[in-house]
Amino acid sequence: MANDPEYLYNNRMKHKDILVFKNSDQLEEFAIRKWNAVAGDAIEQRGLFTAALSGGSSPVTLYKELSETDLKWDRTHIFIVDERFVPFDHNDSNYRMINETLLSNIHIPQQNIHPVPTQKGSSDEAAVLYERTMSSFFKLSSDGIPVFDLILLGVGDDGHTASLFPGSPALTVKDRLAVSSIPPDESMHDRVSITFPVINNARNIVFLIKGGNKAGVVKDVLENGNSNLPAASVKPSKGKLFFLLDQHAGALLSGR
């Protein structure tokens, strides 16, 4: 384990690194740092930055502070990594927050937005809708997996991930790139979500995570070898994974 003065833990591993910050400060400035380090290779080599975003309230304060970034947005596009199904302007869209927090403060072109068609329908037709997305921009064979180059992730005190419940039959679908996920909680609006075969196909995938209600789900999701979370089934295949924790949600992490 590195010592280094940026982290309180520091937990660096082949594919995986664990870091957790001082404050979230220091956790932003390094996510912001991570973005543009992932966002510059990709343009350089393949002429485009591809991004998944989460929607959540752990992630507001880096879309803000990325929307002041001089970054090359004419050549980044922005997916979503999960949606409720619910109008645009609703107050629980994720795409309403990412939009006001990011993206109609900076200068992307709308072709570069892929929101999760949500205006009409059903959440089955837009996962379908969605599936079609992915598979004309990156020009996807019939079985073929987007590869995207960042995925920004966060996790439910339940350890679900994205729109992917503990228990849904979802967390177990192999040959779709985004299903209609119903959570457990009846109340609450039908989700559409990208899959873990998408999610494990990405070159980077970081977790944002803050609060000590987190530190629990944290500590299973990490040291729990058999841990049966869906945060824990995040694995990439070939790409690189971070857990980017705040104090409070690293707190209970061995070592520390």
Contents of the next structure:
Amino acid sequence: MANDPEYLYNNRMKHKDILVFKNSDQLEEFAIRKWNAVAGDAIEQRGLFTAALSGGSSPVTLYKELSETDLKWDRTHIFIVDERFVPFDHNDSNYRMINETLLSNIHIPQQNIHPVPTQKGSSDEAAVLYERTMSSFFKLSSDGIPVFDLILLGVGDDGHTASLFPGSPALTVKDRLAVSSIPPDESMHDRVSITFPVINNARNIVFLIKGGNKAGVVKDVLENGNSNLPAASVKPSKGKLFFLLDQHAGALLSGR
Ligand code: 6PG
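Having seen the form predicted on its own, can you show the form predicted in complex with 6-phosphogluconic acid?
Everything in the complex follows now, all chains and molecules, and the chain you saw is the first one.
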């Protein structure tokens, strides 16, 4: 059993763990162990493991390390938390990043990979198609909501998570599984994002946050209760919430 990480801060509550690690190596090592544990339980109990992954830069190292880990990829299904409405081979595509760092380096059946269909049409149309992908895979009733085993999230400097941005109408959507979302800066491309009803229905939600530029928003979300920040609306209805922070992102938390 790997040694327990050296936490700089370790606040374990019933439904939420806030863990600040001494460095990002330990953060990623913990994240892989958590992935392993959640996937193992899911496969044992339900025969498969469903994970929805975010883009951005924070999870890149984790995805690369996961690709070197011996996991039951044939029982694993990968979905995308949010996507930029660009072709799969576009530099800004989350699918492209996740494929390059993880999917193309593991033996996962192609039918186990569920990207957002951005090849044609519009972000609105892609959102509808992605809802159908989730409804079909999870065999949902008309008003059903998927239960992902794990949803991996990041947080932006502005407190966004997935592609749910401050002040966006997408924040209050309750009757959709995925929506089109327009970021505050048009250079960030139109987006498709899963919604809070899907996020908050997960068995495990893991925020992976690194870097001193996130320390302020982490404190706002975790201690200042700034409800205007979308990341503060991540509150699993039944599942467990984990904030995995490196020493920089967790630097402003009290009690450190
Ligand atoms: C995206 C992500 C987004 C990301 C945050 C944090 O499409 O950009 O899904 O929600 O998690 O913006 O990004 P960094 O990890 O790059 O800071």
